[in-house]
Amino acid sequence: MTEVAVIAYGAGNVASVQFALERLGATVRLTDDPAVIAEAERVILPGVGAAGYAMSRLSELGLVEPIRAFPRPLLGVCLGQQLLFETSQEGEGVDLLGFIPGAVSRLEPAGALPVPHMGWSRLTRDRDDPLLEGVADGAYAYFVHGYVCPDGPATLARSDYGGPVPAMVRSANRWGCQFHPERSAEAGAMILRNFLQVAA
């Protein structure tokens, strides 16, 4: 049975990234033990509001290092993607743990959408990946977001809001969803199924 971490610092709402993990037949830890995190078979950084307090928070708890020199296959959910990156624009800029080149930023659509983005929106896949494995081209994923990534060499799948929205990105064993998988039906199970069983 797949072990995972899921980083509970009081930025993310741990309790529905468990639920969705153990209908999938893990064991899930709920943790902010540094040294859990460091031994973990895989783990997953959820996140919700704002990049600088979840920063603050992780520095707090020594996490950002273990974090940094992880490994194997970890998972940023939602702000926990927009971390994977190396700079927030948000307030008056953030530095978050730098895997992927480039600076989040303020989402502004096109046209008069609401900000953030919150919904359903549909997936279109950049590029083969084992996490999108039986994910289909224009997939529905649940967003809930006020700022976007950069879209660039990382991005595998991106969603349309007046704009494109880096919606999956990748770096070595780093994968990010700017949504959230476990609010996303069929194709955010089959997402993180996928991510229980890559390889470690």
Contents of the next structure:
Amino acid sequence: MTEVAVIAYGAGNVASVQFALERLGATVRLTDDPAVIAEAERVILPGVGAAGYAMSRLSELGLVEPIRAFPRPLLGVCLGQQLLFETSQEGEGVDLLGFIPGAVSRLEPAGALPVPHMGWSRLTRDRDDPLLEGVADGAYAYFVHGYVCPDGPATLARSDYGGPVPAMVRSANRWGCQFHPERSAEAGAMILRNFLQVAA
Amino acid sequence: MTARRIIPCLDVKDGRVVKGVKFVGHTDMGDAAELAARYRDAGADELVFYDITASPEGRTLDYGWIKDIARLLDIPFCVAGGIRSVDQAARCLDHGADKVSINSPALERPELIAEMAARLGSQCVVVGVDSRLEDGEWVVHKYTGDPDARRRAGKRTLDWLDEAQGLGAGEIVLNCIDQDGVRKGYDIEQLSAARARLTIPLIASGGAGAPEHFKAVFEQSDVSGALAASVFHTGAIAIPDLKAYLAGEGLEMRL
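Return one more block: the form predicted in complex with its partner chain, after the form predicted on its own shown previously.
Entire complex below, previous chain first.
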């Protein structure tokens, strides 16, 4: 049975991620212990809210370096995807984990669409990836965010919300989902299942 | 773009859904989680669970049932009713809710919106607004869950929407109480006025009676979602049929 550590650092809805993984038969550990994270088979970094608060919590808990050094599959969800990048323009500017170049910026969609981007949007695949196996191109996923990652070579799938929204990104064996796979019905479950099955 | 959201609202008392939900067939509609799963399977885009007695009674809630719902659902859900502190809201999220909706407590102490947004993020802070037309103006009412406690909140609706958004609300549910339960359609004029004032998502509530009402509110008021209760619970409108109809009318729906 696959074991996955979900980082519980007070900046995310870890219960819904935990339940989604358990529905798929995974053994889930919610943890803020650097030693447990370092030894996990795979790690999920959830997150909602402010990037500055999330980074300061990770720092206080001594988790920044263990996450940076983690060699096996890691999936950042929502704010967790944004944390994979270098910096965020939120507030005065925040240094993030720095796996992927570029700055996270405020979402400013064309056409005066409401912000935050909240609701079900289609995923358009940019290239094939094990995490997207079995996910129909154009499948809907549930998004909630007011900041957006930079679009670049790391983008695996996009959504459109008054401009391109990097919906899934990847750098080596670190992936990100801007949407909430745990709340994205069948497509989300498929992506989580693929993450549990990708070689550790 | 986002698909228009269809959002059933379930009234909960002590973890049980109350009021007539036809597809179960009893007054006590059963376990909230069980009904949630039925709506999930019918294609609901999101669910709202409203603790109907909490706010007027001013009591603290036992939100243990949230966990049961979170275990089953793979779509987002919001909980409402009696949340009057950041800690209570945080506990809802810890149990697996995606959003919390506050209404009367936000009117009593608007800073609650800002406190929740700062700690939990705007994306999970929904402000519910009960509004009706009085002397030619839309005004806010509070404690609407209890006919005896219900009264004017002393604010004009559009002013309150501005204020709530400015304090950090991530979404507004505007419940037009003149329409509530009448099933003659959403209040297009009021919702359009609200949409024009807001930059955050707006959800329509109150008045749904026929599929055409959903079409009208999406097309004319450009709301992000439409909330309804009785038409879904009684089986008058089946969600798969409604979504297929709206998609056929050219609206983006998640089918």
